[in-house]
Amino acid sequence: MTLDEILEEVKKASSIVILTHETPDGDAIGTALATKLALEKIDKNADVIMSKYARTFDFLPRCNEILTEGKQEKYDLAISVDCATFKRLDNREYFENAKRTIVIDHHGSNNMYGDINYVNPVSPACSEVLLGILSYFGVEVDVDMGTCLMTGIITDTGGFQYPATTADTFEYAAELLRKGVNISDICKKTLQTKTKANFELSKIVMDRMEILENGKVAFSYITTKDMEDVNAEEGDHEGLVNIGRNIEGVEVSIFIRQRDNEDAYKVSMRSGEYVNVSDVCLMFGGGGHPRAAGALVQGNVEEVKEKLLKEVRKYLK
């Protein structure tokens, strides 16, 4: 049983590190911190390492304990959460150097890169996967842990709006609400409150928005210079892809963001009802979920746009 194996590895480890994907979102940060808190319940300490994260999540319990580098080079156990591939894993040298590795995830595109892999692609958030694991282990979820987990669920379901949301999601939410987790406050802080830079970037994205393929595709972009002009910080680009998705008749929203003044763009794609954008992004070495996925594509804006449209057209009805 995979879960029993996970617990056995945790108990054996004297040093544990928790890692997640680059540019972590609410589910990545929430799951990582909740894992740290859960391990403490069984008398195990763990380091959470992230190169950088959005200040939107500064409200999360123990967020101030996130490290930018490890306290040691080699850990007995490395746990990756919410990361589908080793290529996307931030600070992956700690994963490579660890004696044993565990992957906990919910992406259908996960390529099982750990010694032990626990992946539930039906779950809308990795935080929900962790809740199931903690229930199996009989670990009591307190308010701090619940706040981290609820943040992951809320951000990855868009406040329970996305199709991947299940009955189990609402049951977990009800359970955490009963424990005292302030769901409305988490929604306000993660989904409704925008930084000034995010607002300025939103205006740029809307001004550049192109509606293509008979109204079925929305495309827009921002450059490194745009980010610099509005004094954007880590995470200020989050949610911009949804501007296109929310337009009537749009099935696929494509948002691309330049990487460090290079001829390369980070791609975020969202779809409405039938296009599997994970399949599209897999063609470029990326992946994700059927309705939300990403990749990194080489080229200038027009070249990247044409490459993506060529693949998306194959899936449009």
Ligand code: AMP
Second form
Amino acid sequence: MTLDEILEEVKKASSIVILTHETPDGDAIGTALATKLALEKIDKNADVIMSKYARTFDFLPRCNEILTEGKQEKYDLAISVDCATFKRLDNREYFENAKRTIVIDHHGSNNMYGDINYVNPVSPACSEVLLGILSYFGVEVDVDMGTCLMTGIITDTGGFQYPATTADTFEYAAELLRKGVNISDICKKTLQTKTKANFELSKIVMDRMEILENGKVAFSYITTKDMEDVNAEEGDHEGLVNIGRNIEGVEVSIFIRQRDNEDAYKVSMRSGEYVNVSDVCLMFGGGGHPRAAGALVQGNVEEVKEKLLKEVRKYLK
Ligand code: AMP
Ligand code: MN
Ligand code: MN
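Any chance you could show the form predicted together with adenosine monophosphate (AMP) after that form predicted on its own?
What follows is the whole complex; the chain from before opens it.
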């Protein structure tokens, strides 16, 4: 059984590093920190490495211990969480240099790039996959670990709203709530509270919003200059793709943001009921989930928009 193999690897390792995808979201950070805390329960120390993360997540227990570079070049074991491909992994040199590698994830587009891969594509969050692993091993989830894991679940399910949310999700949430995890506070900090820059960017996104394809597609964008104008920091673009998705009749919301003044845009795509946006984004070398996916596409705003629309049209009813 894969999970027993994972425990074997963990027991053998005397140095462990935990990595996740670039521009980490709540699920990435929450799962990474919870993995570190869980390893401590079996007397294993692990380093969590991330180049940068949004200050929204500064409330997470032990986030002050996140490193920007490793304490050593070669670790015995590298664990990747919430990351579908090696290409998207932040600080991937530590994964490459590690003696053994484990991938824990929930993306259907995961291409199994570890020595051991534990991927559950029907799980709404990687945090929920980890909760399943911890319950298999009978690891006690305390309030700190629970806070990290609930942050992953809440951010990836939009506060239990997205269709990938399962009965298990609510059962885990109920269990953690009884233990004292403050779910309401996590929702407030991660979903409701907006930074000023995010609010300013929302106005720009709304102003530029185009409703296309007989109302089925919403499109908007921000440039590097927009982000500079509002003094945007890491994570300030989060949630902007939802503005289009929430409009009546819209099946696909496309939001693109410029990368470093280049002719290249990071695409965020969301769908309502039937378009598999992960399939659409796979066409551009990206991926994700059926209702939430992303990619990096070359070109200016008009070019990127046309490339994406051409592909999306094939899926619209
Ligand atoms: P985002 O729109 O950035 O919030 O991403 C939505 C989902 O798609 C997340 O689950 C991401 O992990 C995934 N995703 C975003 N960009 C990429 C990419 N370039 N390659 C693969 N998956 C991606
Ligand atoms: Mn993620
Ligand atoms: Mn996730």
